[in-house]
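Below sits a lone chain in structure tokens, taken as the form predicted on its own.
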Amino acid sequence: MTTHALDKSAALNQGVIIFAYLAILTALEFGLAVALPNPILLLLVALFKAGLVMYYYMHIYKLAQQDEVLPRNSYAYKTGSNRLGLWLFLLSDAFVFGALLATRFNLWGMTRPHLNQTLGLAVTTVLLVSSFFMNRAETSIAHGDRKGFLNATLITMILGIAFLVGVVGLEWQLAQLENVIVNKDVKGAVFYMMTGMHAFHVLTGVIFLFLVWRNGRRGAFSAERYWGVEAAAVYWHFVDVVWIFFYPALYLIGTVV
């Protein structure tokens, strides 16, 4: 069942259920990496997690919704066009992250540097929780709950900043202690490029969310007109999808060297 056909309570509950699935799958992913480090199984788990986020949180099905002829100056028509443009942008951006993943496996093979597993799992959890609150923010404004939208967006921003602190402020420093240095060898070059590019997208996402939150406080969005919130949510969940693949590639797959 899709969120566009649900009332507010059911839509929020669906967000909770999807988050529970993601949490269970992340725990399973970590357990598989410890007990049965099979990259194919880890890839399948990541693909399933990404599918859940893309369908239920990013609402990819909305791309096929607009089948009736609408006036070109209508809000619905413009939203449909903007939605397609956003997804095309994300598709182009996905090629960049795909190239980084290909570089990781080409240069590292089935090895990986020694990284802090607890911190890796923690920042991953923070980002997943942020997607949960971003979904609540979008669902709230879609049903006319301005206060719920503002509160959930603010929490999402805080969690995004916490993720940046965990990766850039802590993980980068700890990685250097493990001799993962940016200009020393391919270990450091790939690690800092992957995490740095992703952190940059998280930062731009936080800025995007702040602008949406500020405009929301000024009454710019309603249940009938909230494209800006949807765009911010889709972008934020895209960043989450990228990390769904980066996390096992950096922390779980391969032998530590």
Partner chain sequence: MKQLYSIPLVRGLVWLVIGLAAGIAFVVGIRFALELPVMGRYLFTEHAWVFGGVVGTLAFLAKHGVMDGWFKVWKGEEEAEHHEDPEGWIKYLGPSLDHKVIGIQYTVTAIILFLVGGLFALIFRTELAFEGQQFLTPDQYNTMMSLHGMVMIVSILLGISGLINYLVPLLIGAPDMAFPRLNAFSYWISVPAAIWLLLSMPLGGVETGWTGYPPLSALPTKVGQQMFFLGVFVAGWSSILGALNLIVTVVRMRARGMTAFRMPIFVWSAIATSLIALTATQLIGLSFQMVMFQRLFGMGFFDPAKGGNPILFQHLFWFYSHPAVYVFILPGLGVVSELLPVFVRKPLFGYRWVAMSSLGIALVGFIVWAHHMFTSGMNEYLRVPFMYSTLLVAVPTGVKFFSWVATIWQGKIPSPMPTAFLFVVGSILVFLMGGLSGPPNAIVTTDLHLHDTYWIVGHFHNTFFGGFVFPFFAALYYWFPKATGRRLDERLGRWHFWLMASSFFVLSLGMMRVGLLGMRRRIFDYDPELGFQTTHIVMTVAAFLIALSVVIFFVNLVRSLRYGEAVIGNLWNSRSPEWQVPSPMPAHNYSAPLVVVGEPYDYGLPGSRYVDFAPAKVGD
Second form
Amino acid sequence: MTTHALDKSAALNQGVIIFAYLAILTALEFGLAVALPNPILLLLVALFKAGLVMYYYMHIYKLAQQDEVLPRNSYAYKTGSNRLGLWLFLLSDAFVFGALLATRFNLWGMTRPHLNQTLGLAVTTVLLVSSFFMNRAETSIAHGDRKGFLNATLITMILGIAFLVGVVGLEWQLAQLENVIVNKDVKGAVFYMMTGMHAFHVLTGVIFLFLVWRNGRRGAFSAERYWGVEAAAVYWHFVDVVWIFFYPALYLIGTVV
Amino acid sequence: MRHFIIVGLLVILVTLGTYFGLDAVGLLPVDASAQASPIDFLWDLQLIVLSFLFALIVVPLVYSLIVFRRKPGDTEDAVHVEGNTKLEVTWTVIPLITVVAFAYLGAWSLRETRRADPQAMVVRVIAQQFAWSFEYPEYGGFITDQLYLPIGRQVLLQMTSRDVIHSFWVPEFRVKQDVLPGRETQLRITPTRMGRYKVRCAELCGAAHYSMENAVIVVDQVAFEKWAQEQRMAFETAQTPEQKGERLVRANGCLGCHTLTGQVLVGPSWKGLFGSERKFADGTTTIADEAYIIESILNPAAKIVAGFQTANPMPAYVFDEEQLSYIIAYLKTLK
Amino acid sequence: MKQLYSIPLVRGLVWLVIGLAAGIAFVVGIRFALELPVMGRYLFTEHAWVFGGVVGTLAFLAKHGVMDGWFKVWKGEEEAEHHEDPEGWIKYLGPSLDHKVIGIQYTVTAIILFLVGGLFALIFRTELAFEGQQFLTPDQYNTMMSLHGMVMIVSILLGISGLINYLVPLLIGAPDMAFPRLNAFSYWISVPAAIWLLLSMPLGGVETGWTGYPPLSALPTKVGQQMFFLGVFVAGWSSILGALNLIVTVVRMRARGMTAFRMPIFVWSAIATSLIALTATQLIGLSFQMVMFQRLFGMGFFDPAKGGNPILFQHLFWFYSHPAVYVFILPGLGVVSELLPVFVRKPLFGYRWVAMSSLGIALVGFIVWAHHMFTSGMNEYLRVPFMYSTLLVAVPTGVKFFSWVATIWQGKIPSPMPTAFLFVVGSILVFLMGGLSGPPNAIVTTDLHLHDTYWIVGHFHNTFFGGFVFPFFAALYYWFPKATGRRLDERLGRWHFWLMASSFFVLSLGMMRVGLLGMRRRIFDYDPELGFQTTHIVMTVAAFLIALSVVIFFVNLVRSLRYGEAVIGNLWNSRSPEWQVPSPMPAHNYSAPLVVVGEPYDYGLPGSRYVDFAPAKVGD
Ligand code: HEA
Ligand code: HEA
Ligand code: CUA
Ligand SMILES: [Cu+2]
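The form predicted in complex with the partner chain is what I want next, because the block you gave corresponds to the form predicted on its own; please supply it.
What follows is the whole complex; the chain from before opens it.
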């Protein structure tokens, strides 16, 4: 079963275009927060970004693909089941992040702590670029390009690690200087909880990517059988979607106190 | 058709039987506040409707079990009835209307219970593990451990907690409100019946939650004024250190954990405490002198009395030296 | 010794202990190096215990064998999703991938926890029988009471998973669940969960009731509180993953021809339950995790002194725990809907309405949580909308009741009534009592009186018993022959039923009575002035009679396993596919894929068929 109607270069191009949109929207978001800090507008931008990622990078439409006619024990039919399972897991996980957002708005209201904006934008960009490469990796293997897939996966992984270093290694240290301290007040508690839970997911994503990369090098995936890659990609993009909401919630919405 | 008529009659009978039966048993405690009347009214209405619904299900069910028994030797299946959309719609829509009507009445009665009287008397309620104290700002701010209320006048309780969540509830007044640390919650009560009641903490707050009950006394206006003035006088005019100590102890909820009778609640009883020999968890002993008592209050964790290692620990208190001397004077009286 | 160690469960437990010790040692080492206090009130500090618990859980799972398949896949090796189980009872202690084995594992674990939870109830009920202190301290009482609540709830969660796991693949004609490995994992993770939950007892106990409200639960006094949270957190994963598996199974594994409205009704209730469990469970996990972090790292989410908000916890907690009560009952109500038509030989009245009512209950159940918080001091304006939404749940629940009555009406009631049928009828009556005691709580003003009294305790014991305990027993009496090829004894069964039903009514009516008159919940002793002692004595006696009925059930179970009447055919003359093949169920379920050709409950329609065991035409 071919999941890709597009040929390879068209699919790769699509990835570039979506990446450009996301980059522009992120810039717009940042500009909005400076010029016109309206939470509704920021939410709309975030929703739009999440929609783009879910459709073009996570291929949510594949869930609706009819494969009832396939034999039950075929790889393609099982992949369909796996895909549904993964999305259900993400739905479940989304409730955690939703609850964390609710916690943030309950405890911070329309305020936010002073954080390093440059670093915030930088890690956001890193994650965004990593999503781009993740998409390339998946597209490549779907079209049988193993080398492209391996390289793009490796880059994604490195960017993921860079994100972790940025958040846990730098931002957590810098935030302490800004008096955002874990056991001092809710400012710290919420900040570390949200970034920590997200970073934990990035970490699991990196491990997942590593397994995919290693098994890929041993020749585990092909244009017909690459569920492992797809799963890693969808998961990775999901973690990106979460950050699409966390970033404005932590860095952009509300007045600094 | 015959079946329907019999069941219909039985439903009416069982409804009435259930309702009047329950009514005769008497389900609620006496009502002693103005806020209780809309609640009791609504409760009664619910009882009728619920009795009816109970009968509506139980009667045809039990009737079927008895009447539609399989005859011996009959091996056939029953009639083939798949459903009836009209019926389904009926028993969706009628309950829907019923519950919406109830919700409307609920909102109405909520408004009634919250109706504010601008003349209401303010009482501040302080909850802590495991006792209540009450402050009367309109009478110079004296603090007691009994809630005295005049009949017929609304009180506005402004409540807060020193530690965990508690809940203010006098069953005879019906209404209930949680008491939170770091925040004020309010409750309005207009007593309508004289008598002695108890405020019973309704939110699990630790080991001695069960004993977190203080007296609530509703008296007439005159008696209330008299009592309040007495308390105020006692509070403001000079008195003995023992009396001052007793008031401090009552105002700070110590008696939620310590008794004066020798009974053990959460902490050791104070009866005969002063001057006695104390054994500690680590095996050491000491005589309960003034220094020890002061340390026990300011820094309870320093020495843990044997047998209380796993009890709810005592919170550290802040008192000045003068206050401590009053408390000690009071403790000395407890032989 | 070596042989013992080769049993997966034993191996897992050994490693659980090793992991616990290693985790503790690790934290102790670090704290020692940082010159922080190493020892705590319960031997070690909280950090050490919690970390030890996490490591112990992982060690258990890694060494037990349930993750071996995944390890292989991660290493890039292919691994079959089916291997033969060892013969005999030993397979129940190992990582079997067969949904029937897993279903039985779940069920047995649920029964064990039910006994433990019930034992706690008997202990604290004895304390409550008389005024004054008998033999427990207030602390021990709170621990017993809290663990009774939570152990019972976990028991229900495992019990419904047992039913769902065993039944759903059979009912939809599937060879197994969609993800057999995940299925085994979901079960086995509940074992460490139960252990941590019970370990809270020696570590100081639990003070807060099953709801674990901070700030009380955040007071740094008892390590037990943390183990309680950890246990529930881990158990939550069992629920989430099991639900995920079930949904995929139903969506992807149904037999040909089984359209949505031709599924057995139990499958609908399993879907509704799983939708809740999949999503909402995350919130109890998160809220408990946040309290754990508040205690471990001083994060002040719920601490007013740090700007935190205790009410926030209640919102997060009830966002799960209200929908969860429908998780507990929907499968039970599904059992009732499933069995009634078989026994009265009539189609389920209004099949589609009953199916949709399950979804209705589940969905409305998501927007009613704050009815537990009418007195909490949350935003005042929230109370009325939550009252409306809560009362709405009565409507779909009513649809179920009316449809049941209409199903029984003019049915052919078996005579004498089999025990399974008695339990079905008992469920309806008991759940009706529980359901009808719901609306008074949902109406804000009456709840101001009822909240946190024994009335509420009565309400939920009725819903639990009516929505879970009775249907669970009905299901056991009904499907026991399917699983074992033997039948439970009917005479003992009738004793079990009548004793349990009658003493339960005494217990729960007693609870409601004292509650209305002013008996608060969660109290270790009650004010003699209230004059409740007589009622309490009666309630305690009733509790012991319930326990006696459970003992009778046990005798029945153990005896019937060996000496029960052998049944291999379609004992209940049911149309459902699992009864069309011999009992006990063959290892790979149906030898050929079955095809659904008709409606599931067409009793009384001559010549109608539900499933067809035609040999497969497509190469499948
Ligand atoms: C299995 C569990 C279960 C079930 C099914 C329910 C069902 C319901 N519950 Fe219950 N509930 C609990 C378990 C359950 N509950 C628990 C455990 C607690 C306490 C938690 C704690 O604090 O520890 C609790 C507490 C609780 C409260 C909080 C009380 C308080 O603490 O102050 C409320 C308030 O609204 C409530 C309401 C309801 C309602 C309206 C229903 C409805 O779903 C009932 C619907 C059913 C019917 C109404 C009967 C049949 C319907 C008809 C015959 C149709 C016609 C009906 C009408 C027109 C009314 N419940
Ligand atoms: C499925 C759920 C379930 C079940 C079945 C029960 C069953 C029982 N419950 Fe339950 N109960 C809860 C769920 C449940 N409860 C919950 C959630 C709470 C709230 C807790 C809280 O407030 O936090 C609660 C609270 C609660 C209270 C209120 C406590 C308080 O507020 O202080 C009381 C008081 O009487 C009580 C009594 C009983 C009794 C007597 C039984 C009886 O039916 C039990 C019958 C006995 C058995 C089934 C055991 C049989 C055992 C043996 C024969 C011994 C053999 C044992 C071994 C070999 C280990 N329960
Ligand atoms: Cu205070 Cu319970
Ligand atoms: Cu609820």
